[in-house]
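Have a look below at one chain only, the form predicted alone, in structure tokens format.
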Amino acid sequence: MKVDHEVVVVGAGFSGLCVGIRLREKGVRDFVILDAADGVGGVWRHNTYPGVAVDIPSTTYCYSFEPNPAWTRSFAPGAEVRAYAEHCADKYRLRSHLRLGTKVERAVFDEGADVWRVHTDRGEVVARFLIAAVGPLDQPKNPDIPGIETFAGKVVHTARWDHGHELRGERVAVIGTGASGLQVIPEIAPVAAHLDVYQRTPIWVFPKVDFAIPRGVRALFRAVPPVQWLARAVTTVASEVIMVLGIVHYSRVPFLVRATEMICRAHLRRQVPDRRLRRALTPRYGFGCKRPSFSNRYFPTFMRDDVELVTDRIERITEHAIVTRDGREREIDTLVLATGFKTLEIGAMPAFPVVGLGGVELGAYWDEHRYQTYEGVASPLAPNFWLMNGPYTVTGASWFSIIEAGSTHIVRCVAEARRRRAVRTVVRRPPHDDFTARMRDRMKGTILAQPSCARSNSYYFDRHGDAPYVRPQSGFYVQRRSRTFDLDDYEFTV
């Protein structure tokens, strides 16, 4: 059957861009990158709320093959990350491969022709290979609170910020104290007449070593790239130690987690002298059960007279107020939802219905039978299909290390299929099942297996109680594995 493109990539965020870059490196030119947005950048294009910034050191937050000497701060603001995405699209000549403003609604594998029929809001696209590169932080999640649809004021989600709405002088409520809430709350407080922050679960917060990177240092990075490579290596190793050694290998080094918690508690104690308030802001779960973050401004915000931390459960929302379990009603003008994203649920992973062999929809299958993959990217149920950021992928110091590993794995498979002139490429069941079993077994030694994590309300966990969001291996190992896995784990049909 005639195909429209050899490869269809869904998603023009950093994952999709990296796949495109790797495809071009391998000599694959007949590919298209689809995205519903009007530009590249993915989550960094959508998230423009006040205070948005990376939450790991900037030197680590970029492709290893394309270090960015232009970061102006040690924790880059969101606008600079979006500019970096635009730069990469231009430098690696991906513009001609982009088809923006195109939403993928469904993809169905044609078993007779060994092609994917990708249904979009602009018609069908037929491809030999399909790569889902939509990040997990893509679909905003609204809280399931009675009466929220009746609220007569303004409702805005942090992932879809309305810059035309003025908060100055308003009574504002923020629901959510995760990574987004931690950044936006200190920005809102000085302009609002009053701010209520509704906290379900506290967050572990590190002190943030945030500073402006001098022009001279940026010039040095441009002139002598090895200097920036060294800086990247230092921040990457430090992040790996905290996020991998402490969380993934918790059973071996529990003292590292305890030491990290002591640093966070000391940070809270220095910034919040009020013992009662400090107790409310202290997590009751182990460090690593939930995504931590960095901030020097979050805790002091709650010391303001015009800010109230509310820990009572929300009972309902009325036209003009939020009512908590204690019966108190707090009137507001604007409701800000810092409630994160849909992750491990149908419609989020994959981000669109993927119908494979025998008419099985991958997301529904995973939801029923537990999440499972081969190396985080492939399923025996879906030939010629790979999923970036799938089950058991998140690990390491930076999202970019995950992206690069996934891209390397996928493009190796595409290149091998082309070399063999294969029309169907699918991972074999035994290596798939072996990988999934090993991941589940290794999870037993992580912090995520500790009883305290049950109190964390973390998006790392699914409805089965598994934590397939995380891959219990180091980022360094995963990158090496992407270059060395046995291609015979796949079946290539000519």
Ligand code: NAP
Contents of the next structure:
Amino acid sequence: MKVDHEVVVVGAGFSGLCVGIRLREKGVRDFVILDAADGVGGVWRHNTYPGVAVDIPSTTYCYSFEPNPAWTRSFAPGAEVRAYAEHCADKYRLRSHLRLGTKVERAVFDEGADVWRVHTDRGEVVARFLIAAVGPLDQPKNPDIPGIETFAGKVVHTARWDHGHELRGERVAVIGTGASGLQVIPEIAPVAAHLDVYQRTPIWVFPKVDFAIPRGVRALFRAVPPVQWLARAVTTVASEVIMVLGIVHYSRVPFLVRATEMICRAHLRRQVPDRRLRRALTPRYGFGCKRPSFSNRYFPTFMRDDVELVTDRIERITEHAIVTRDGREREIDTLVLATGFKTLEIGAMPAFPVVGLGGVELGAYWDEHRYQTYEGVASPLAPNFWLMNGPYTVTGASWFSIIEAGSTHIVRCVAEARRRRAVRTVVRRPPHDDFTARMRDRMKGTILAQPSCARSNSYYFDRHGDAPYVRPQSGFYVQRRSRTFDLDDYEFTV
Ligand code: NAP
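Structure of the form predicted together with the named molecule, given the form predicted alone:
To see the whole picture, the full complex is given below, headed by that same chain.
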């Protein structure tokens, strides 16, 4: 069967770029990277709201093989991350592989020909291998609040910011106090005439060690790369240890997490003298049940006279106002939705319908039968298919360690299939089931098993009460595993 391309990669964010880099390293040249956007960078292309920045140290937030001496701050602003994505696309010669402005609508495995038929808004692309490299925080989620569609003012989601809209002098409401809300709220407050922040669940906030990286240090990083590798190693090991001890091995060292909560509470006390406000901003669930963040500017914003923290539930939205359950109506001009993303639901995991063996759609199957994978990347229902950032993947120091592990695993499989001239490569059921069972079992000792997580509204959990967003193993282990897993866990059919 003639294919259009040997490999189709969906997504030109850092995951898709990494897969492309690895494919080229292995000598695979016949591949395309499809993306609906008009450029590379994925979430960092879409999230341009004021204040957007990484919230783990920049030195760690890059590929291990491509340290970036250009970061200007310890927590780099989003524009620099976008520039880094462009740089990687150029340096690793991925431009000719990009097919931008191409939205994948559905992919169907042709069992007779052992190829994927990838349906896009620009027609069908036939490929032997399909790799979904769409990040799990790609599809903005709008709140299902009665009347929201009747609102006559401006509505903007943080992940689709409208830079043409001026907030100066406006009455603004922000719904949502996750990592995005926490970054955008301190930026809006000084320009708006008035800001209402609607908080449903408070977020744990850690002090941020945020500083400009001196020009001299950047020059040193550029001139002597091993210095930057060392800096990267330090921030990576520190983030990794905190993450693994605090989250994965929580049941052995719960006092570490309690100490972290104390640091966050002290941070709040230092910044917010008002006791009632402090109580409203204090989470009622354990640290780690949902994504915490770093900020030195978030809490002080609530001390301003022109900012109100609203904790009453939103009842409805009218043409000009938000009405809370206590009957109060607060008029606004602009509504900012910092309401996050679709994650563990049909249409989001995977990001587009993937129809595998027997006509089974992976997302619907997982939604009904619980999320399950082999090593976070493969399913026995979908031959010649892998997904980056699938169920049970998020772990370690940063997205980049996850991305590198995923792409190493996947490209090893593609290379092996080519070596054996296999037309069908599919993970065997026993290793898949074994991995999934191990993940569910290990989850019992993690921070996500705290009973208080039930109050956290965390997107790490799905409707079954599982937390398949997270892989309860260390990032270092996952990296090693991606290089050493047994290729015979897959069946290669020639
Ligand atoms: P999020 O963490 O899912 O937060 C969404 C917020 O909206 C929550 O506070 C949620 O309240 C609230 N919300 C949703 N629907 C609502 C409703 N109907 N009524 C009232 N409140 C509602 O989303 P996010 O802040 O965009 O962050 C998502 C993830 O993106 C982060 O966890 C992080 O992984 C990533 N991120 C990273 C960075 C960075 O690295 N710099 C920055 C931003 C985001 P509940 O909590 O009660 O549901």
